[in-house]
Amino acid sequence: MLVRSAPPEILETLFSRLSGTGKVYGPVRQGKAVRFLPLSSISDAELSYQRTVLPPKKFFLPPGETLLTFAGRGEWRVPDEEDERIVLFGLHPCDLHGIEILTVFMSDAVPDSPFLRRREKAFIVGLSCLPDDKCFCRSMGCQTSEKGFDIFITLLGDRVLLRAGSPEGYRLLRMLDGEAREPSREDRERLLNFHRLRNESFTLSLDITDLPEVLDLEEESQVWEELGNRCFTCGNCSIVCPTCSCFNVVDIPSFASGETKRVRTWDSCLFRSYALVAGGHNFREKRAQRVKNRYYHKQKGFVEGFGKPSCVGCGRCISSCPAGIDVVSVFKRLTEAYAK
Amino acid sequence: MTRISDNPYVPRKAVLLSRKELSPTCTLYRFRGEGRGPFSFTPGQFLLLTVPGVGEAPFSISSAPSEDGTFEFCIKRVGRVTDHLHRSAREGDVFGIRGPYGRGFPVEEMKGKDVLFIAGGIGYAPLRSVLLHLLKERESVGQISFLYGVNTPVELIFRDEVREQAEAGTVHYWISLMEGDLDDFPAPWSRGLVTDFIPRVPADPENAIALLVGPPVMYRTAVEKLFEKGFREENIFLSLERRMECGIGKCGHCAIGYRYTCVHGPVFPYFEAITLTEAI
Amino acid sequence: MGKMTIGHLARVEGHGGITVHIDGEKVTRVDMDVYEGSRLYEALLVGKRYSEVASITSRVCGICSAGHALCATFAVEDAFGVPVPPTAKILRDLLIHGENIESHALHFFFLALPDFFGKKSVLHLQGDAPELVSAGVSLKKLGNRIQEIVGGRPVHPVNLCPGGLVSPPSPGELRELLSQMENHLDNVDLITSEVEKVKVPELLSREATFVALTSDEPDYPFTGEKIKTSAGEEYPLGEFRRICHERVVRHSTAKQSLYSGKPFMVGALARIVINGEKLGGKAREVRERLLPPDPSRTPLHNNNAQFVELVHSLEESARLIRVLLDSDTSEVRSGDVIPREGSGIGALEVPRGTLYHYYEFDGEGKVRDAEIITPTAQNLANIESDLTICAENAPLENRLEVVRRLEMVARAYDPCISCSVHIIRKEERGERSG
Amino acid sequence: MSKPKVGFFGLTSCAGDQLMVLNCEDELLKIAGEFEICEFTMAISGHYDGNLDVAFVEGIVAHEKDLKTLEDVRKRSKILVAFGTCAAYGGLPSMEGKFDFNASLKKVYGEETDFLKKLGTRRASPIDRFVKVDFVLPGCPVERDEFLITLASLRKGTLPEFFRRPLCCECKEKENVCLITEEGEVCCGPLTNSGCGARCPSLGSPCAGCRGPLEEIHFDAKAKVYETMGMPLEKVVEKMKNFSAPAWVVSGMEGK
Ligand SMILES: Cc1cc2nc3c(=O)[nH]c(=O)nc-3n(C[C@H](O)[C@H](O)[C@H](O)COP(=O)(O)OP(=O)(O)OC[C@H]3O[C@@H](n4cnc5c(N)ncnc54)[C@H](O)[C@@H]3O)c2cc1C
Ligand code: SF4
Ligand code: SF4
Ligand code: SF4
């Protein structure tokens, strides 16, 4: 069997079985942020968070990331890899599912070695969470996991169930077995429980179904306009998208050493300097045109390329933007006329 | 999961071997890429260039595929990048490739075919590379007309190979020119828009194929006339331009709906460039 | 009538120049010129919220940004009655000595010295006095790491609010800095002996009036609730304006102070003759080996000065830092700040001498009226007059000399032009050179 | 290759940023072994006359005096660096105050400024009104690091590349939460040039705009954003004037 129930206590056993094999992450709160962030014991956790700053896209694509240094003329060297390997603990089930969307893409045609390298290294424990007015992970099919985490640990108030979800998670499920036991018909319908109750907490919620469709129709659609004159373009939602993978390379000499890194940082489609070109011409001058692209791009484009959308309804971008904009409203006004 | 291959961000070293200034803007570059086996690509195709320790840029091959390893770029003078290597590179310097990359030229399908090319202004640099790789065969394809469009007569690149092709008949030219003249030219030669030239190209729609390199409003009028000649939607050809920063489909800035020109393109048949929005 | 004019001084913070009056073999007057622009921070104030008082006028001097910032604060505390809790204030301490650490380091070393060494700059020093160089670096670079971690940056502090500081330093920020203040203590006699091989010049002798804050307090005050002058006399804060009394000139329309119709000198060397006696540990000691038992005479003292108090700050930050990394640090900001109609007045020893800063808010917390004045602007009327004995007893035929004496003379005084023309400006006279 | 002869000037301002340079204390000796610096009167005894590679300028217009110094700096240098925000943008000195530029004169320096109308004493502004500048190096001051990469660049014949994004992004990549969204304070993140790893918002106070306004902003300065949820554009505008008034005049956004 895959799943495993025990009591509550049975997290320290396991945080301390996996701080034995890397550097452990969890959430933790600071004044009103909730971060990923190194944990030294298993009380260092907020479990019963609700989403972090940043998504765990940090780990595997940081920001500000050296991908080469150039010493002297004609000589250049990949920045050595840190061998040690992370568990990241208590990662909620849409961020697992955007760990899924960003490796997908990433492994696509040439695949993006240096993110791949650390995902792999990767130990994954994900969580069970109850959402806010934010989330409408549901909507995108993303409430729940089926993989992308090797050990996923529901919380039923004083029960708590463990699930493998890799050959590795499997192993060390079993080192814990005098603790945990088999799951029982009342843990059973603690999770039933559980999963009504989370289900019925969405207050947000938009339908999907033929948005790509709508899309292809809504293209000169009135609602860009109002957005792109309501938007700062400042791109804090494409920062904490746990999708958003885009990213500027820029060469930074170094005064002191001599030695230039090349640096990735991410950067933004709503910039008015992303589709800039030689000459000048800029393929989307408008605030407008920049702010419909995210949208089509990740519940269109990435549907098209990859068979589902790129938005995992997190509430990121909701929860950061300075402007109070939206997507569910954004999509709910476009998809409005045809429901009727 | 995925076998994860070579660092793609890493370039190969690519050394020198001369330059040549083609306009006050545009140099010549001849390279030769080191390691890592034999150096193939498809005309169309393009390499992301570092200078290093200043930054990186990418450029379309410009000359034909060989067997000798080597290459040419021609290049625009327009920021950092191109201004450093305008004003700082010299022979046997060392410089970081990537690629090639993206999807080319069908040259495969041109064969038996008319081939008419458009280019306008620095548009000109990837298609020479089809047609010096068409010219080394030049029976396997018909009719080669190409139609280039500058704005003064001193942005003419190539002006030396364009003449001796003009010359030998083996390419029909026709030049436009937005201001000044061309005198003594084996070619004919005209004040306005290249695309003027399209209705008055002999070439069979039916068995032709149209290469398009130039600047997004040059598309628009091109396709149109095409269009009215007879050009079939899937044998017109055209190469999109994109801002672009790591040239494997990943850093997001070329992309055009769900394709990325770094990896789908940079050359589009003209059906598929329509179905990308903002791409012409 | 002749004149001798020094069109730009170098190595002084901002724009100035200095021009010798002389009629026949008699030197007449000397004015110290400035031209730097207006930046009219008074008028730009009016209007403005309090909580971005601090933040505009930092902006008056790149060099004591900290010190116009705190002094703003200050104000603005009076004004509305804010408390400041105790953690906050020792922080605040904190950074009036990485200010005090970064500024002396700053004049003494790169500014004042290659005087000495008759060099250019500090920069063309390192083969004449190596230790003293690296000393001075390393200390100015002590006191921006203070100004960074307490402030949030090394000039223009952002970490400063009305009731204390926004975010408190980590604990490892702030023993990363005692470990540096230790080592530089474990040096100080080492550089204090390479100080002492520096001679002060005889340029000239006078008496003179010295005026700086004071408090009951046995520390030796950056901070005090009293001004006293080395005449004896004392005054409340509020009483600022009989001190520094702002007079039109009649060759320049630069306000100038005046104490009882004389000028007079703040400032480190003035700190030293008032409150000296207060100063204990090393500074103590190293102020017996730099300066006479009373170096009121010339105001070349005050570089040695600079370099006691110097001492005096790196002992006092690590003091303080003991004492911090022994408590709570977490609360560093009172609950909110409520505005009222009134005036306030924020008074603090920068590097340069005392610093006034008085505001009057409306019944919403906005700027009614502004006024500071600057330690610069106190100190003109005095380097006037100092250059003018000077000059006098300069050998008037050697313009180089006189040229070096009369630049020592007024680098001395650690001018920091940019303050003091935050409001003034003298006419420019005759042809200049710079 | 010979070394890059530079000069910092500076004029009208707080002398900040030239300070900044010497902040550098680790690498000053370095700077002037591969650097000749020709001119920086702040720290170098000594004028100099003869033609730059690169000027680094601080500071405002503020009377005539700084005229004739920016024009006769631009005629000599290659590259002209603005320094600072002041510089670039005007910085505090050309805060657009509730003031009459006249009346304040007056208040400061009573009824006689006549004195000043001779020196040509007028309203600060940026350098770029009044000569074409090479390269931007906004803040307030200038960060030490852009400061050293730039030179860095320059030293192997170029410019550097900074990649401006708002504020927001840094502010993001720290992992605050919005100062706009949670706090309700007027943040100028959202219209402000990055790279100062967004100072204020980690500390906890919004940003002031000290670096500037992006690009973008100067000239399509028109969005509006939900005054209910957000923060109404206009007084984030208000706050960012206090450090680049001018920007905002030719921008249109004066007035509102
Ligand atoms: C597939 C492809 C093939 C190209 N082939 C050629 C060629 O054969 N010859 C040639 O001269 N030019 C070619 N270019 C254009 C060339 O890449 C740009 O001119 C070059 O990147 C400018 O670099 P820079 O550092 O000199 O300019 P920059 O200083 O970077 O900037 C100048 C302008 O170019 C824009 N820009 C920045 N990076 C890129 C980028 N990666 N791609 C496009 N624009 C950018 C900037 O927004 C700015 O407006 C090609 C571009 C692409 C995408
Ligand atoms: S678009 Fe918004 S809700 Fe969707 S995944 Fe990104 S941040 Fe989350
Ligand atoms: S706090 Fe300010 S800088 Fe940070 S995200 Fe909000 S608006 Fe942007
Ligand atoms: S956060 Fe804003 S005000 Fe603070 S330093 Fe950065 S740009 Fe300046």
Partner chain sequence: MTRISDNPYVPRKAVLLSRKELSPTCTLYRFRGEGRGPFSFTPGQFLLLTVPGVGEAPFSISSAPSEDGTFEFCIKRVGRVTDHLHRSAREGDVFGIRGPYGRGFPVEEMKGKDVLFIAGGIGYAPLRSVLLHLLKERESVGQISFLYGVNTPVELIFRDEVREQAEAGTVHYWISLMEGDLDDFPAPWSRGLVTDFIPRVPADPENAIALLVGPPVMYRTAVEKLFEKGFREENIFLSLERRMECGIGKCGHCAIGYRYTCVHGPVFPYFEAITLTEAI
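Positions refer to the first chain, counted from 1. Under this definition, the rigid core comprises the largest set of C-alpha atoms superposing within 1.5 Å between the forms. Values in this document were obtained by computation on a predicted structure and should not be read as measured data. What changes on going to the form predicted on its own:
- With the core held fixed, the Cα of Met106 is displaced between the two forms by 2 Å or more.
- Relative to the superposed core, Ser254 undergoes a C-alpha shift of no less than 2 Å between the two forms.
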Contents of the next structure:
Amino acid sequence: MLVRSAPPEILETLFSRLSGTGKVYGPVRQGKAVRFLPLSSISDAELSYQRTVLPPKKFFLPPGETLLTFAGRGEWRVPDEEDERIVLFGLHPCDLHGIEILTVFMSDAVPDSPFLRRREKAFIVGLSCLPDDKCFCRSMGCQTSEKGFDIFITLLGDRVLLRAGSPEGYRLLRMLDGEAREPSREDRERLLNFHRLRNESFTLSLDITDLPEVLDLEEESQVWEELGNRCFTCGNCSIVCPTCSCFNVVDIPSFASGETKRVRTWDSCLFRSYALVAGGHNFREKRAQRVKNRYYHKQKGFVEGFGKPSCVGCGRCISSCPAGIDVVSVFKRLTEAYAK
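Having seen the form predicted together with its partner chain, could you give me the form predicted on its own?
Shown next is a single chain and nothing more.
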């Protein structure tokens, strides 16, 4: 692992080198919102942001994409591969973990080729951050990241630490050796102070130690009915979640061209149509059932399948919920009921 220390001006040099390898996207402030948008210079990036509206999953699993086109008689074709190389600049640790969880698209015997292709072409630059009152990533073990990036940037006032996380990132940092140096004792002390400040800044926490067991015993809790009455099942929490990957596939015919496109779009298990099957039966007809299903998938089903929750504690679901539902409060209520 290669680590280098440099003044903040190094980010301009880094951006210049990265922009020569592909189109750079980063956090850009638009009014009160921050979005991952194309960057023309490092000065366009909002380096002190809390969270973007949509997570970076949109670059690997687009909200809508054509999987194939067919015209009958067995004639079909897949879209041409995108040749564009992209650079994702300024991803927080929680979003790095989110992308790692999405690699379930690459873990099957037949991986999802569009997702795999986009991930392999992306160069990812991580960025340090401090929590606000909606962050609980520390509880999920996602406040730091040791993988999932090519370079990670930690901002330490008038110094910047650059850490390589891949062979390509290592080579790029080596090219900056004329402007960067090995971290000094003072740099190390600043880094430790930053870690201490970050850990002390969390005001929201969740003990997930026994959460799968709690969910086993609280499956019939009145909490789910209460949430069903409050929740609009609008799907906001699913759309903004870094790890939600539910999708639908539909065929869209064109009478003008005689072709049909098979399109994949984002979906949500909170939508009434999600569990609707042929014949009109719905496995989760009630809103309470759909809300409970999402919570159980995040903190129980995914844990059983992959050994960790599919929640990174980014706080997007809390900030985007029009009903004011707080996922941390929900699990705390269940845990308290379990403890009685």
